[in-house]
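One chain follows as structure tokens, the form predicted in complex with a further copy of the same chain.
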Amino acid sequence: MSLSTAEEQLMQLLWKREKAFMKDLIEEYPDPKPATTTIATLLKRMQDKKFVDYKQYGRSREYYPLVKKTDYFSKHVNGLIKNFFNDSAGQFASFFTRETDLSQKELKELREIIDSQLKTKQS
């Protein structure tokens, strides 16, 4: 089960703050802010889907993610790779570096990373 668009957006906010009360999450939204009940519903559904949980503090709940952003993200990318690149990460990577507008600095950084990875794999 995965998150819907609205849920994912909310999840982003939660990832950003690590943990938060509903109140705080709503504040993060730009105007016009959604109704509290809207967010309550989303949070409930996200609980059902096992993406968040909470700690009760008095009458309010502090929500926190059950899924790491990077994990969630990886799944996404892997889905994309599977669909669009025949399950070849390499194919994806080359497409990506070609199509995306990386600055010279970014490209160099990336090469650094690759070099260090190559070294690691060497041994």
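Form predicted in complex with a further copy of the same chain done; form predicted on its own now:
Chain alone follows, minus partners and molecules.
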């Protein structure tokens, strides 16, 4: 299950804050701020999808994420590799390094990350 663009934007705010009341989330948006009903609808849909939950304090709800940002991102990257690169991390890496404007320093950093992962996997 994935999030819509609007839900993902709201989820980013919740990941950043870790827990928040609806008014706090609305304050994080740039002007013009979305309507309270819009945020309430998004939060309800995200709760139905099991991405967020809340604690009730009187009439207020404090929302918190049920899904970690890294887990969500990892699922999307793996889906991208599977759907657009024939389930080949090599094709993805080739595309990524050719089609992005990475500096020589950034490419060396990527190589160091890969070398480090190779050493970890050999152990």
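The term rigid core refers to the most C-alpha atoms you can superpose between the two forms while keeping them within 1.5 Å. Residue numbers count along the first chain shown, from 1. The model shown is predicted, which means the values in this text are computed figures rather than measured ones.
Asks: Would you point out which of Phe51, Asp24, Tyr54, Ala89 is found at the hinge linking the two rigid parts that shift between the two forms?
Replies: The hinge residue here is Ala89.
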